[in-house]
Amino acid sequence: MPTERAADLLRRMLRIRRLEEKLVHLAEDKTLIRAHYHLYVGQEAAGVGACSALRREDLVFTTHRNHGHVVAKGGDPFRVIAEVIGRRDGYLGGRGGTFHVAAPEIGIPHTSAIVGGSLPIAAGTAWAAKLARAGRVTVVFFGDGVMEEGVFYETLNIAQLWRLPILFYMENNSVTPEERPGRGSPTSSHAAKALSEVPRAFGIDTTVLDGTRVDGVAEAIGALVARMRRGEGPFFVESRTTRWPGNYGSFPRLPGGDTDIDWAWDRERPVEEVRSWHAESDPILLWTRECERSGALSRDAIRTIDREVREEIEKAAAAALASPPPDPASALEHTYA
């Protein structure tokens, strides 16, 4: 992979990781983030790899882990952080908060924390694009739990009947490192022996991929997007990752502190709770090692990118904290009578 491309993918993944880590620190204040929130740590390769294949006008719909998808699509970290902490300069003026960061100007018109809530809306935009012959595609991200919802089956069915240009991108973060390259995923909460067999039952072209490998994700999604622009679709992807230990429990935490990029080479340094995850499942450290191994990036270049991203996120957070809260007098704006 060319050096510029390798560096761009690394920078975009690091931008998500450093933003999410910063949010954990901001939440320690107890007044800035006052309710439950979710992070995209450990799934950066999935979002960045997929969004790197999209154009600005292509549409993305996302979930309760939306911060990563918004940044992966080209969103401004400052406006994401400002939205999460309820400030006027956030993407929705501080009205949406952590679960509903949407950025229509970059092709993310809606975000929903309701399980499966974005699927039918995403299908509607794909239908509109097909009618208009716009050459635009829709990608809808969702977790494996959505496959237990009725709306999933309704949307899948109509998308296949109408041959919509939509990619159903299921992020399964509940598999072990050994299971990631497998053909399908077993589950204890679904009657199907493998989740990937469900869309195949509808006749939908289905791909199972290792969601921790950013280059593999980018290549696979790029090929599917090209087919959708030629009039094919829908498609289904199961992206398999291993859940980051800090995402267990009611609130995210940073076991062992912020990710140290040098853990890519010194695998014994992280605390025991996260040591094996960083060694085997961290998409950023996996890509860091691959970039050095292939000669695409040197260690010094990798460290420089990380330092620059850290500085960028620190400035974004400072600007978000300086942004004022919404004016109470505007409380009834954007509402319907």
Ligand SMILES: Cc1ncc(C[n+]2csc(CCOP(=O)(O)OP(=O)(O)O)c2C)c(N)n1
Second form
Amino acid sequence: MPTERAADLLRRMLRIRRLEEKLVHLAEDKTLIRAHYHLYVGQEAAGVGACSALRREDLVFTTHRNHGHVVAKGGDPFRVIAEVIGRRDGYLGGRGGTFHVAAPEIGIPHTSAIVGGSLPIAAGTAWAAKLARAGRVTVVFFGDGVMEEGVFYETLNIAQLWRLPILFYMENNSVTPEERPGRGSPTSSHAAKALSEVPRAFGIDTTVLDGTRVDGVAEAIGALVARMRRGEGPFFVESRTTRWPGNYGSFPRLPGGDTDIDWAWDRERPVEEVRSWHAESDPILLWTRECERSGALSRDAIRTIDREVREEIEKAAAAALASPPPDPASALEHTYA
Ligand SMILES: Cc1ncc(C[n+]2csc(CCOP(=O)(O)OP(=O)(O)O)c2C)c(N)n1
Ligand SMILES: [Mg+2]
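Form predicted in complex with the ligand, following the form predicted alone:
After this comes the whole thing, all chains and molecules, with the earlier chain placed first.
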């Protein structure tokens, strides 16, 4: 891979990681994030790889883990952080908060934290694009838990019957490293033997991906997006990742602190709780090692990118903290009766 592109993918993944680490630090002040919030740590390669195949006008729908998808689609970290902490410069003026970060101007018209809530709306934008012959595609990211919801089945059915230009991007974040593609089959709490067999039963072209490999995701999704632009679709992807230990429990934690980019080479250094995760399943450290191995990026170039991203996120967070809360007089804006 050319150096430019390798660096761009790394920068985008790091932007998400550093932003979310910053959120955990901000959340220590309970007045900044007043309720529950979820992180995308460990799944960055999925969002960044998939969105790298998209244009600005393509549409993306996301979930309760939306920060990563919004940044991957080109969202401004300042406006994302401002939204999460409820400030005026947030993408929704501080009204949405962590669960509903959406940014229509970059193709994220709506975000729902209702498990499965975005699927039928995404099918709607795909239907609209098809009618308008817009060549625009829709990607809907969702978790494996969505496959337990009724709306999933209705949406898959109509999307296939109407041949909609939509990619169902299912992030199966509950697999062990041994269960990632090429190694074995995941066990699941779903009645289906394999989750990927479900869309196949609808006749939908389905791919199982290693969601920790940003280059593999980018290449596979690039090919599917090209086919959708030529009028094919729908497609289904099962993207397998391994849950980051900090995402267990009711609130995210940073076991061992912020990710140190040097852990890519110094595998024994992270605390034991996260050591094997960073060694085998951290998409950013996997990519860092791959970039060095292939010669696309030197260790120093990687460290420089990380330093630049950390500075960028520090600035974004400072600006978000300086942004005022919404004006009380605007409370009824966007309210319909
Ligand atoms: C309809 C609905 N039921 C339950 C919840 C509570 N809830 C929030 S996240 C979540 C788990 C979703 O699992 P999955 O889709 O696999 O996403 P993950 O958290 O693993 O990324 C649940 C049950 C919800 N938000 N919406
Ligand atoms: Mg899940």
